[in-house]
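The chain below stands alone, shown as structure tokens; this is the form predicted on its own.
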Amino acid sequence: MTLLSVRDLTVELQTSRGMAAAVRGVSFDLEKGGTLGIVGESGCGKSITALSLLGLLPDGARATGRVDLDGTDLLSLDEDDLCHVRGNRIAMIFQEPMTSLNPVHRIGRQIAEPLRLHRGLGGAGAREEVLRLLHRVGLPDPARRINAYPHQLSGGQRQRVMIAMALSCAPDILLADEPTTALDVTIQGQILDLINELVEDTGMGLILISHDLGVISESVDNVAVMYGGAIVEQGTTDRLFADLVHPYSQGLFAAVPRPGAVRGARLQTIAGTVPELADLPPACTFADRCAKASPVCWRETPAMTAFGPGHAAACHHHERRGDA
């Protein structure tokens, strides 16, 4: 049962050269209970994708599309509307939780917050909530910590809070961006963990946002490969990662550190810099750092084509995908 459809969203965003596309024609479709992973470069797209879902783009920005959650566009819901969705139907983990979160208000108020707007909870009966779900996302001691600020807490911790907050009223889907980046190792694997393990014991649908192949290869059963703000290819994470054909998706898991590499050998990089939105190709956005791009690159944007069930691309040389 399909739960989100995305189709065509484009957001223009104002920049100093005026108008630019930051996302162009994204489409996907995310399932009751699935799972679905975006990876790519810093700026191509991820954030504001997941950002526009939920109306949260920046100030004179423009989306374009359709975004359908259970046969409502969100892209037609004005703010009064939008707020019933935000934390209710739809909720997002950010990167940083000491952004995000409150620095003047104690978490347990923090997390109450949305329980009261959504679902009438006040006095004794949100508090209890708030305990229960600080002791389900696993915060030591969630008596005492109900009262903490942000500042008292380690990192891990204030994770663990915004996750709590997210879960707070049984969302339907959950959209998580790059959850784990401020955090060490063994912190990241928990929180990867945790979140994995309420996708599967709630049934909501979960959006993780990284640019580490790894996580997602791990944590998620589709993948979507965005580069300047488009999809180039797409499928369910076994054949993805069994058979990369965009040179982008080449590149990306080329420049994977190898267990067992030698010493101080120089990683793959893939070749250029990622231009400024306003300078982005017309047509297939990776053209000006792809070795196989030719005129029509610059001229045609690439259909997505399908390479066997569960898998698509967007490239006009898939024909030569062997040869990265």
Contents of the next structure:
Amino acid sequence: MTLLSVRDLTVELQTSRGMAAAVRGVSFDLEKGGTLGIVGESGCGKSITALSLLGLLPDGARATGRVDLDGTDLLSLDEDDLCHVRGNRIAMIFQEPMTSLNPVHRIGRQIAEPLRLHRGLGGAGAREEVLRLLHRVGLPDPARRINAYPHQLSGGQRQRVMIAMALSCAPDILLADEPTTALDVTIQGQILDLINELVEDTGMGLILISHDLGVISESVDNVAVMYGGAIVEQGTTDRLFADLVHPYSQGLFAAVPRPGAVRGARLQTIAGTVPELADLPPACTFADRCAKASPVCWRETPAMTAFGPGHAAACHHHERRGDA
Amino acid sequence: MSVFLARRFLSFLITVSGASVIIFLLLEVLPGDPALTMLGVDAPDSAIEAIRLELGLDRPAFIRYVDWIAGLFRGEMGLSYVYKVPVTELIGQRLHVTLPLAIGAMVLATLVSLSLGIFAATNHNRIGDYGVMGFSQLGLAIPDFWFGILLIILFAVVLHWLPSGGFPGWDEGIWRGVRSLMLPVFTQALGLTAIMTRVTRSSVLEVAREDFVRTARAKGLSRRAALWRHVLRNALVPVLTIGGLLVATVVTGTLIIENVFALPGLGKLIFDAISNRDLMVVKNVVLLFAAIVVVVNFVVDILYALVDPRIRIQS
Ligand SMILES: Nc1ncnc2c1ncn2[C@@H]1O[C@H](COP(=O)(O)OP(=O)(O)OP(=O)(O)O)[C@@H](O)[C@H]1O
Ligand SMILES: [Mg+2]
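What does the same protein look like in the form predicted in complex with the partner chain, given that the last one was the form predicted on its own?
Complete assembly follows, chain above in first position.
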């Protein structure tokens, strides 16, 4: 059953050069309990996509399209109703555990906040629940740590606190925006395992944002590759990784150092850099960096085309891939 | 926390001692004979000799300094040369005016600037924000004494609502005292409010952009709740800093305000003492001013620690 259905989501942001689209016609579905990875280079619109699901876009932003959660269009909700969704039905954790917690409040209080807000839980009941959550996310010695301030915890511990907070109201969907990027490599694995385990246990849906294909391939059933605000390729994790279709996905994957690669060998990267929002090509946003680009790529936005079962890409040239 | 307090208290003692040495050096040791300063260069030698003896200026500087400090510990500050009464007594009387004036101005400025600053920040780049910023620009540009005179013209001369100056003493009734301090308090609060409003506004705006505020919103807190529960306490730190520094401005500002409004306060006392070259008074009142500023900053440090646990727990 489809829990979240995003259709033609377009988000325009205020930039120094006027309104510019950071998200362009993004569509995807998330089944109940399903897991989706969004992958792409920095600046491709992953975070803006996630924030638009919560209605937490920067001031002056304009979002159009539909974001249906159980049939309710979140984009049409007013602030009050959105507050009931945030932290309650959709919870989010962020990249920077160092700055994502309020430095002047004890962590127990910060975790209890959504409980009080959405469950009306206070006092001893809230404390008990916070302890349970801290225990659940594997924070050592919860009874003592509940009174700690964020600066007394390590990065990994803070991210566990963030996860406990997100978990507190048993949300339908967990949005994890690069939850491990800021952490030590050893801790990254632990946090990722914790998230996967929680998703499995609670049956909540997961949207995991990352620019790390390794992280994505291990954790989610479905993947969407984003470039320049648009999804350029999506499919089930197995099929997509088995057969990358879009030139951008191919470039992105080639840019990942693989185990066994000769140390010091040059990392293959995609030529050029991500242009500013306002400078993105009008039709296919990848046209200016794509080796296969032809005039049609500058004229017409490529439509999402099924390439096989559970696998689609938006590229004018993907059917010719075999010829090359 | 107790280590923190002890350290702060030590630095407080050091600062006040340093201030006392500097004051002493400036007034009594550096070139320029205090006796000559007091009587003027044309005074007869006999008179100068007499006052030297009276003030004990014939003794070595170090002894005089130790004497002064020892006296302070006994609660003695010597006699005013002009008024012939103990300086402690003079200061005591004058504090009745200056303390309410300074505290009143500080409290008023804090209340108004917190409200205006928060209001401006929550209306960022909208008409309310521009209005508040315009006001504060004006408040910064207008000199205190001139604003004081404008207030006198409006409220005393034209409307007859409030007295134009002077202070009847608290014996004449609280209300009369309060009335005569109203215009001075407004005058002094103007500049403070202008500065603190700006600091509050920019601090709130800055904290509102922090990641943890986004976290709070992602939990489901409304904009307003996130402001009250997560932004304000963090935004208070810079406001406290500036507020503490502004106390020095308030203290020195009493010189001007009390002159404009003919108030018998400490500012007026030191102003007259300087004109009359009343060395004992100048020396002790300046030290008192320094001590007030240092005490306030000590208090501000403690407030910091209360607001921000990172400061408290580090030390
Ligand atoms: N507040 C904002 N105002 C204007 N433009 C913004 C704002 N936030 C993001 N952008 C722009 O929107 C685009 C998408 O940003 P987004 O944060 O979604 O990227 P991302 O894919 O999450 O990148 P990263 O991996 O670096 O987090 C970028 O070009 C960025 O510069
Ligand atoms: Mg991001």
